[in-house]
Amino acid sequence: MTHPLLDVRNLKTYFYLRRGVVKAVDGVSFRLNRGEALGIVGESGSGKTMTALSILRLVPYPGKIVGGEIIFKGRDLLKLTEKEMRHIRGKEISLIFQDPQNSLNPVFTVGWQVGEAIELHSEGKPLWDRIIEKVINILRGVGIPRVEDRVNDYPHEFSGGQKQRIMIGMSISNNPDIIIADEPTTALDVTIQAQIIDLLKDLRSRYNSSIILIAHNMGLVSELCDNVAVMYAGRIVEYGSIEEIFNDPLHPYTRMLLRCIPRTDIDVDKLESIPGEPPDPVNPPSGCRFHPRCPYAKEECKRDPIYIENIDGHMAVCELYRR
């Protein structure tokens, strides 16, 4: 039996605020195989980014991982020391932040910043000339033009798309096993978005890296991912292959997300939207947290536990599929 590269089991990350406890990630489980691309989608506040930060144990204060397991290459990351985690971050699991403008340091050259990531995870003390040579090759590989002339430029001298390419170059500088891309195209126009997705596809095939793509845009997820996890209010409500999610969505929330996507094959006067608002994270509704907004809600949806139906790996947490 082949073991997954990453196995997240019942992960719980809570934030302890004065007004109450925010269950940002509340019992999330999924698996990621080597070379696989997994999309995590959902509205803002659904827990996508916090799931990614929990994997790397970078949850900001006053958040805390309170339960679950994160099994990576057979080891539970939650049981490692901080020193052991520093070896994994950026080397074996890397993160592409959604805003390169704020992620790159404005007072250091891009060559120095990418080179620092290489130096920190190198054995011994490699010569800086060798590091810069590797940096040039990396930045050339992610599509930075005239890279030999620009390696000593500062972040403000690059466009938004180029900055994101630099961030991607930094994330792959140590050939990680997993690349977590947290909405890497949010601040970019449509043309650059397509280029970034094509770049991630190329890197995946070139290095056989696994990718976790966090996104609002279901269309982008369909271009890159093999499987999709749909999150709502801190929980995964549906999980399946890209074909299952797009061709046969089970959960009402997934169906409504898909109806929000513009389509070229259908003429519509107005795009559909999901009525209502996401629940209060401190006082979420009982049972299925989507039931106040769901057109199919029944009285049973207000009670725990919610029945989980699993059909050939396609899972939906919904009372509609109780047998």
Contents of the next structure:
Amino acid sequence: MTHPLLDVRNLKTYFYLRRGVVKAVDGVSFRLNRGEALGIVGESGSGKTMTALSILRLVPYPGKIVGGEIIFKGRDLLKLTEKEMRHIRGKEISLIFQDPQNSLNPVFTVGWQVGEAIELHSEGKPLWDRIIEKVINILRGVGIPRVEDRVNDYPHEFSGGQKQRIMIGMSISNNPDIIIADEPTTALDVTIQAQIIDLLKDLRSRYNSSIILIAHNMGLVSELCDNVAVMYAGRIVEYGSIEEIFNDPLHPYTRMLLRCIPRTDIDVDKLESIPGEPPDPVNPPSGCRFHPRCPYAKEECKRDPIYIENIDGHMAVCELYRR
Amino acid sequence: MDKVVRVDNLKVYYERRKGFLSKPQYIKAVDGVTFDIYRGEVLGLVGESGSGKTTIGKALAGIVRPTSGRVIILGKDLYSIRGQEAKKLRTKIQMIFQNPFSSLDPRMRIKDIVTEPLKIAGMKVADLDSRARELIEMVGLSREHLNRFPHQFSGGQRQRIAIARALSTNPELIIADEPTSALDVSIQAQILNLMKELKDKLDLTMLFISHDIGVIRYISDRVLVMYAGKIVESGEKTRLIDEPLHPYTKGLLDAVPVPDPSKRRVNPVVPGEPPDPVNPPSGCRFHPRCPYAKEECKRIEPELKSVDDDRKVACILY
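Can you switch from the form predicted on its own and show the form predicted in complex with its partner chain instead?
Once more the chain from above appears, this time first in line as the rest of the complex follows.
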């Protein structure tokens, strides 16, 4: 078997607050192969964004990565120096943020900003004209019309969809191995969202990059990804191929989550809803964190350690499957 | 059927000046919209951002004065009546907002939030407490919650409180503007189920505004589709969503990702972006993005015409 491109093992990212410790990511493990698109889904507070930020070691204060390994191309990213890490960020692993409005700098032209990303990761010091040439090619590739006239425009002169295209252009400017897209279309309208998804699909087939798509929208994940990890309260509760997760979900949370979604393609009389609310992150329930909301919960579910069922890579963390 | 709302050629333009001395520009948020809402129905209003759906909601709630056209609610012209008559009509119209974190006053107790519309309507103070208890239980919370403050509740619970407030005056019309889009799906499902249940129990009439077609399909009876300030299509929800007629409705429905990997989108996506609301395209506003556009589409502004009993489309193809 070949080594995966990225191997996250037992990652733990905790936030130390006055109220107590928030275990935002609490023992997350997954693998990502070259060319694979992995979706990480979950509701707000499930730890999906913190998992992504941990990979790039960009966890904001007072958060800290307290355990685990992130093996990328044979090296543990958690053991690198900050300087070495800067060569990885944006060059080998890049990040597309949720809100293009706030992730571009309003006082610099877009050409300058995309160019900066290229210049930082170039050998020696290439001429700015050469860089701008490259920027124009990249922005044309992500579908910005009349690029030559527009490289010297400022972010506010572009629409939301175009800004996200520019962000994507920036993230692919150094042909990264992995693109992490954190809710890349949440701020956009559906027709624009569909355009951005097409762009990501196209880039993936053109450059064979791996994608980690962080999303709360199950439809989006179904549209783009090969494999899915479902997160709940800081842990992965189910992992499987897109068909396994959507056609044959094992974990009660995944099943209920899928039935909560108001569908555009079928009429339903009553939506299934998950009773209660997600747990308090400072005091999560013992054992399976979903047990207080789970209709199948048994006594064993309250106890640690939790049972993991694994059939050919389709994994569910649930007592239901203990024989 | 009994009409609760009649909107007649409604136009709402917002004025915008680029500089102090420059000529004003007009953002045509809503540009000639006509529709009715019948008693006991949920009318879904769907469209992308900037299509004018929130402005319509505000015009119906009495918050935004129309540039021209009329809004008739319960037989009265909302913007020409005055004084007591206007006050009485306005208590019959209630609104539920998108963001439950900013729509509840953080310094008020829940019981005061829920009964505030009743105080304005002139209910006796002695009756307020029992009404507050009735309302809070109707939305699935309990009496103990009445003395707490908004920050002690989660997003879903706050939206329940906002619903209780909206129901307090037994309104004839409820305007819900994206009431679940700030919530997680599992909580959204709870709120949608609650709204549906209350609608059946209390026979509510509702204008439900959303960009999410799944939500619209679940909650509405009839749907209006808006694009750039105009209605492009209207009809009964199942037929409209399963067999869309207008090319924009088709493109919009196609663009929605379905949580089923066997139903990945195959059709090409609608190209381009929504138009500038200051200078919308001539003729049909969708023509620059429309795969079926012809020469006439640039000249002729299509009217919203009935194609059969309940279906209306604004497109020269029909």
